[in-house]
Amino acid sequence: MLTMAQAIRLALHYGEEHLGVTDIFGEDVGPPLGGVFTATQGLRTAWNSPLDERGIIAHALGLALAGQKPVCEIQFCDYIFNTIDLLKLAGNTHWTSAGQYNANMVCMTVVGAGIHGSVYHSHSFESIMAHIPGWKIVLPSRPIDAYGLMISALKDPNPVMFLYPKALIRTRGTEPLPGLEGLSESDLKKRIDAPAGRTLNEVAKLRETWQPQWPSGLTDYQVPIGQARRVRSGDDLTIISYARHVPLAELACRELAAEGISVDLIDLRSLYPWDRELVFESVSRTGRALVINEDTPVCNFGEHILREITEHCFYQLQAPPRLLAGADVPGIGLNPRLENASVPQQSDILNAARTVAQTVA
């Protein structure tokens, strides 16, 4: 099965060769490196662009409004905070122009804790981008739904904001990717993973010459964005989440199982829209809610995603439904034991889900 960083270069390249994008760029995200996290190696129209995050976001919209079809990359969410002003004139571009003129562009950039990142390579953004109207926003758990949503969000004529947790980026899934059933692990990875070396100047002398061989199997599978999906089925509890905490949850969920908790388990996938639908159909017949992301709790958005529950579902409500997020803390920390404290762990997550199960309203 293919990571997460396959599953996003193989829906860039179905993009650049059968949905008219016309250009990958950001930190990196050309030759030699290909990003960061791999995520663009290979790619026929990805280039390198200046460290400049605003720069990067101003030229995709004046792409976007030129007629093209851009994707541009925030090497870390850390780092796209100087450019709200800019997210902004995008997100609003449709309205603005009563329609006239549209922002077809996609902006990625990975977000959350999980590799040692310290203060500046390990925030969480969905919460502060959700306050920026015209986006849309998503956020895969799993490698099967990065493609499908980046599918989708390239057939988007407004602008996507796509979101991939760095904790899972090297996670391999579990299903196949539709037209891909028979291409191995390793086959996979001899066609599209470029060579590695030790030093930058190695990796760059090793792939002068290299060229991806693209499966030919692929296809635009698409995640609606909007559509939530059920992981599991339960009748006591229902947790919603979404991106690095659906794995862990659903690990929880296991050890809930079997102490006689039944859980429903949503992925969100999207935040802006967010299926509402299903979630209310959940809240309201378990009577319980907990949602879970790594944010801090002030502002977060699953905070808004609790008040809905309380406006629509009240009457059905059980307990007090319970946010379950990052710690109330500056930054993350270096230290393993640090960031471990910061972010909410399996553990936290079966002691709230204990709780609000347990809990009489």
Contents of the next structure:
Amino acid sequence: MLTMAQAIRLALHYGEEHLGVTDIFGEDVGPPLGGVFTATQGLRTAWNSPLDERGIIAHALGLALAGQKPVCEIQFCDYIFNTIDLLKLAGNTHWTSAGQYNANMVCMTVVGAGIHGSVYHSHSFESIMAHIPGWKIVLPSRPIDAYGLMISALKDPNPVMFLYPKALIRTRGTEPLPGLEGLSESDLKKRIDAPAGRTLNEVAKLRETWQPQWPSGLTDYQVPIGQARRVRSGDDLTIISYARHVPLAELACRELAAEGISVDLIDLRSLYPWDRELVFESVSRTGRALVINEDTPVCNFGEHILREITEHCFYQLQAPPRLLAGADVPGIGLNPRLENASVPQQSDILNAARTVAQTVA
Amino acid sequence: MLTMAQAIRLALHYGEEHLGVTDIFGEDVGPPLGGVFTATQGLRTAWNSPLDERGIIAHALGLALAGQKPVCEIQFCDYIFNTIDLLKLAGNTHWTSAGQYNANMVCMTVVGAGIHGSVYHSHSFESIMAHIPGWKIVLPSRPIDAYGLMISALKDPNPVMFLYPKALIRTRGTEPLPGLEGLSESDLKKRIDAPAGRTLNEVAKLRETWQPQWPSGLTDYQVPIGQARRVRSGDDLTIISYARHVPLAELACRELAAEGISVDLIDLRSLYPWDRELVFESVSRTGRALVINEDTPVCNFGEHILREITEHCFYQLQAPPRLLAGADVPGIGLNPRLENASVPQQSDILNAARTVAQTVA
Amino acid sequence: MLDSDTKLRILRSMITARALEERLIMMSKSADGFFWIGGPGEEAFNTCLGVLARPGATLDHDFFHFHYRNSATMVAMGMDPLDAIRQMAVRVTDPFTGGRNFCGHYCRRQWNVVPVTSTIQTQSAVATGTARAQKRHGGTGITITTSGDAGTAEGDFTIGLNWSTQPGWELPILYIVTNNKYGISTRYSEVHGHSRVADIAAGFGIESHVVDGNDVSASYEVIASAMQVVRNERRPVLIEAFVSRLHGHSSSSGGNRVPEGAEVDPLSRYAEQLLGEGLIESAQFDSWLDQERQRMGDFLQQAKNEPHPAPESIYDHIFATTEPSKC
Amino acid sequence: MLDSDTKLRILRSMITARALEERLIMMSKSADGFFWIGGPGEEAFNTCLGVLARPGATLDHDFFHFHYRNSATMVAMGMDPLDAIRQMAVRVTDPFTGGRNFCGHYCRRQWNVVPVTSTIQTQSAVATGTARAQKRHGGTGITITTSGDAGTAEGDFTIGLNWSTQPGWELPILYIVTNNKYGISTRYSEVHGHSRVADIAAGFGIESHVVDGNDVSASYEVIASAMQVVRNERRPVLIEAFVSRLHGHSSSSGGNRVPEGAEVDPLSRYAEQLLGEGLIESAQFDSWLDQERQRMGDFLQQAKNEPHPAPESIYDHIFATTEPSKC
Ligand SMILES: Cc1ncc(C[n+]2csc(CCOP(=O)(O)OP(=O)(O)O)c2C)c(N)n1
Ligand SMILES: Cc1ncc(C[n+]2csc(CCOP(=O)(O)OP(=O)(O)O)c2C)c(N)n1
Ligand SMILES: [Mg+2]
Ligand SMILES: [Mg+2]
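Having looked at the form predicted alone, could you now put up the form predicted together with another copy of the chain?
Below is the whole assembly, all chains and molecules, this chain first.
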């Protein structure tokens, strides 16, 4: 099965060939590297930008205003925070122009901890991003969703923020990509992973002549923006999560099941808009809700979900709904003891789930 | 009684003379203008910066690292969004340096709608700001609180974001400033308001020789950061608000009282840290909570308060707690019909309060 | 050298622009509008820019990333001043923003006028995107961006310069800085160590010109020749134009009239020149100006009869539902 | 001209710095550390910088806003390499960040070394603040800031230049750009239209110098003379130093070794020079290097025996409770 990096690459390739993508750019996005996480290797329209996030977002907006379809990358979401004003501009372009222009662009960036990234390669961005009107926001936890959400993002005429969890980029999915069911892992790798080398010069040399062998059969398989996925069904507790904490929560659910707690686990996948119907239906049924993410807790996106849940499912709630989020600290420390204490771990999920599931008034 | 602009000016003057303030700077902050909202007129250490918000925040941080005590201004919070990365740096300086450095700085900026400010002079900033760890955040609704919070901010060794509501800058308070009880409005104006002129040249000329006559008797009156104010006491409903919506809510409370709904109205004044004790005490008693502000609703600071309320007062809640916030739109339209539909009005407050107060399970 | 027809056309366009600004200012003082910001004092330069520009809706046309003082350019490009008055009157008929944004915040897709944004100087960086599309497309369409002097202190100014000089991707951008020597109340000379903004462009290897923006002939010539370079050589050029700020920064800055005579009025100056050349007569000029003032008054009456946007329309145009038509 | 003592001091400091980097790289490949980034290839220039700098805790001392490749500067200023190894080993004894941040992210208040931030180039703008304090204070203390070449594309680079040239407030800043011709995988020449970063400084009226940063004598001289100008004339100067990047960008970038001989090794080059001058003998050099390598290995053993930070310590130092002591 393919990795998330491969899935994104394939979707972008499909976008270049079939959906009018004109530019895929950002720091080290073009050859020879093809992105620090390899997501843009071998793409026809990929190019390297100057080291300048403000320039990247502004340039993408300008391209969109000129009717192009750009995909820009911010190398780490940790470095997107100098562009919030520009993201706001992109988000208000359609509205402020009373419908004349749309900022038809996709911005992609990796989020979250889990790779010993220390203070500046562990940030989350979804909470601040969700506060910026005019954008749609997606955040897959599986390769197949990454593909389907990217296709949807490219088809959407609005600015879409494509976040993806850096800790899961190399994890292989368990679902085959529609159209590529016959292709083996190693075949795919041989076809679309750029050749490695021991030195940058060697890498550059090897890749100068390298051409990816894009598999045929790619489809416009979409995950509609706004549609969550029920990962597991259960009756005692609803866990709402996304990104890196979906697989973690899934593991926890197995353990909880053994303890007799049956969890309805929802992977949101889209954060704006998000799947209110599925969440409300579930919480109304279980009466108990736990939201899990790793962003810092004040004005956390989970608080938005919880506010909506409390408003809509108040009379069904049997225990205080809870947020399990990152610690309220200015950074993720590099030492693993610090990182583990700062973002929810398996044991934190189990404890929080037990608390919410077992509270009796 | 004095205005908020005067209160801030007096507090900054006190800071220059007694609290070691070394620099008060920003766009048009120095002479001749003394700030587009007059808050920095006549101050000894005030100077004009280049038109460059990133430079302003970075410079303030640098001054703080060198042991100075800077107060910088961003002319409108609408223009602070290109500096979020720098605000994050200021907020993590103490932590990342393991306690070696502190970013001993104050940043002030006006927030909110209410002056026909259109798309770019009506933004709120508290929700994104509250998501940035390492800062304290204050937001007064009255001149006296503005004074007391500014003194507290200047005494605090940490970065403090001093937000103030642009719609209330010229409103006179009803409480005299400690130490200035004897001074009449017109005397104060004569002493500390810079002379006006018909042209910029005239203004500049007049002010070249002008010196404020700072009143003696100023004290270090403080409003402790983190301490809310109970504006009215009541038993049926808790309204938690701040800034421009405090006086609006106060008016609404009178009307509600006439209808037989008695409201506990809390002006938070500090958003980080905020007064959890007072809020929880009140909501535990009333069983009903309404948070009012004008920021957009997704990842709104009110959702943070509501999440905490729901967690801590769950079993006392008698109705779904509610958020009355700005509309989820990319901007505030200039036409008053648009602005009024976008930020909570008096009638919205009444409706929301009635709903929360009268809901029965 | 400008021919007589063009001279007259420029003069009349300047008159219209001035009369429009006067009306907008009056509206900001009456109950007919709110905040005013605009370009009285920049008519000479900005009119020439509009006369020489090529508005339209394709990559072969020019793209405009304007400062908020470009009314004269819009007028010269053919804008009906009624539309600007509608915007000032915040009517739903404001074709630029539907009553949502301040005056001077133009946006017209048919002319490639992208939204004027209040965020100072972001346009310098955004402009590189439309220019890249034009560079790739070929042809002679260019991107034009204007800004004030103070705003060049923002990093976005040099970001634009840098992105438009990428090797192999030198971009067809005409950068214009209208230097009125002030940012609100702060003098250029107080916060800029370099006496010419143009010097900064030179550091990036960008050709630059300085011009007296109150001089129609000089402005016309420098714009025309710069445009020729940008159009044909597909590389950036910067013009720094020194202009007046006849009504101060805006309606809300302390003391907004400048003292009589303290700054050159480009309109009177040009009128006097054409009088001297015998191209117009004094009475003619006065009557043109009167007519335009009258017309703006009539437009206001018309705009006032047009509907306000509906409260619930705040939810319109948050998200587009279809792809935009291609350039 | 450097005297023999200084030459030997520089060489030995370079050896220490190299041995330290080698050890840090090894740690990034073993279980003893995580991500590595640092400065092998920059020892010649960075050591001279450290030798000439004046670390200390007052405004009369220099302030340092470092790039993440300044280990050699820290070593030359007297840093015990053990401290860098503690940081790489993420021990609580890491005196810079307490096991919180990456290697190379120094911070030492006693030396005015402000926190190295991962956010590329923000230091250029922040540096203006410490420099303003020094300008006001008087004396000869200066602010020194270093960065890479690619990072100069950020607006913050010119923001720094602009703020350090305000009329009457020209700031005592020594800007240093170590140009290794790459930002991670992207060649300087691919994304910069100006062949010298120094050209940009010139646009702001800032004196600038270009130097071969692999040449000790040239680097020493240009730093010494630039410092003299900055210290005494209280105005900014920029040095662009061309340096090598001997171990690629970092431990995590694809292909991080450069091919043998593709880039100048400043350490071997300097050793050969001093051999040629008869100042050292080959065996002496080898034994110094061996000793230092051995010492770094011992340091690692020591660091490994030191405690990890406690999980609950993440809540320490979020807010300061007392005012910092004044500079
Ligand atoms: C990013 C940003 N910061 C601050 C402001 C507030 N502001 C509006 S106009 C202005 C001065 C602009 O001066 P300049 O660039 O010289 O243009 P001018 O108005 O003189 O034409 C300022 C500070 C803004 N609109 N945007
Ligand atoms: C603002 C920001 N954007 C992106 C990055 C990711 N990043 C780390 S180092 C680097 C390249 C820096 O190149 P250069 O400035 O030349 O310094 P060098 O590493 O070559 O010394 C990038 C893109 C970052 N750390 N900060
Ligand atoms: Mg100006
Ligand atoms: Mg480099």
